[in-house]
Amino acid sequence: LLEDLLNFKSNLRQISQRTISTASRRQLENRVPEKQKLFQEDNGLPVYLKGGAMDGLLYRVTMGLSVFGTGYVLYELMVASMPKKQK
């Protein structure tokens, strides 16, 4: 029992640096120079815009849900502020 205990200790501890160690492998290209660049542009667009159309339509879905959930929270007000009617 204490050698199979010993045993799964180590091939935990295999396992957590070989994940460990694989995960840093693939570099990534540095882009931030090129953001730095788009989102510094003087091009009229405000900074949550810049992004792309990405950014326009997470904006535009955003604020639609604002909207909508601020007029339902006013009408729900307005039906708890009204007396339901006794039978």
The other form holds:
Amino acid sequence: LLEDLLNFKSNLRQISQRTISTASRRQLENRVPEKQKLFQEDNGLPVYLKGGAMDGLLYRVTMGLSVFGTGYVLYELMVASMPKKQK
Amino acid sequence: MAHQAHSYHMVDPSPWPIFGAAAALLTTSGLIMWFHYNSSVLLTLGLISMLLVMLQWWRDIVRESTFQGHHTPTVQKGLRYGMILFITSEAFFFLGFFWAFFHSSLAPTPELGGQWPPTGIKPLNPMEVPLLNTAILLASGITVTWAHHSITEGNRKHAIHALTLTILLGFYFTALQAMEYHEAPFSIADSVYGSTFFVATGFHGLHVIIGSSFLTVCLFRLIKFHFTSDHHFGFEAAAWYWHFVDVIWLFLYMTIYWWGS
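Other form of same protein, the form predicted in complex with its partner chain, not the form predicted on its own:
Starting with the chain above, the whole complex follows.
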């Protein structure tokens, strides 16, 4: 019985150590080769869109802000350059 | 697949330069709207788009180098020239503010009481927090060099520790300066003393924040195995910038804090 208990404890420790170290090991693993494969894929995509769907979304948001903002600047400049008539 | 007969990097067409220019337009116009018409919409729009462009442009450079392998020794040489030229331009930027300081402090006008510090100004004691800040930045220069050596020697654990320590020292400096700003008995409106003090140290503080951010990005890249022991220019550029920030502080400390008190 004592032997069983000791085996059980040692197995339990091994399992818990293995589980934790595997989970955290994946985060500390070198994932650069995967990225290299993704960004060297011959799919004709430019580098600023090659990472996936999020790239496209960020691009559209940036473009939206820039284009809208430029238009707004031109509007405000027009308004600022018109003299306010005072009676 | 086309092959090139040279070692330069012909980049993919990219929208970031023009969006960056638009962001600069929005930011500068936004400053005008904020100063003169009390509206911060444009400024906010400008700063957000500037941030988005910077994040995506630099993300793409990491992709082109670490993931696509375009940064040959020739390309790296060009980047080194570029970073050195940029830091030199920043040195000239600060030179202007040092000029302004000496212009006003070497020949103090009657309006200031003919003395420097001007009558009524109680300057900060250079032997208190400013001295501690000097020690902090000098120490951070040592830790960033330690990090560099660790990278070239392939010692991952030490590199991560040393770079983290460098960043923490940078945050400590920033926190202490923020506290000093809050506690200072004079403000930016207190004659040309306040102007020269807060504009020079303020721009320096901004550069400390920029440098800390650059180092933090390097830390993430270091942890994610982007750097090799003989190719890690991003880190070197960040270290150069950090040393530059340290040197500017030393000049600030010796001139404005110490000589000027």
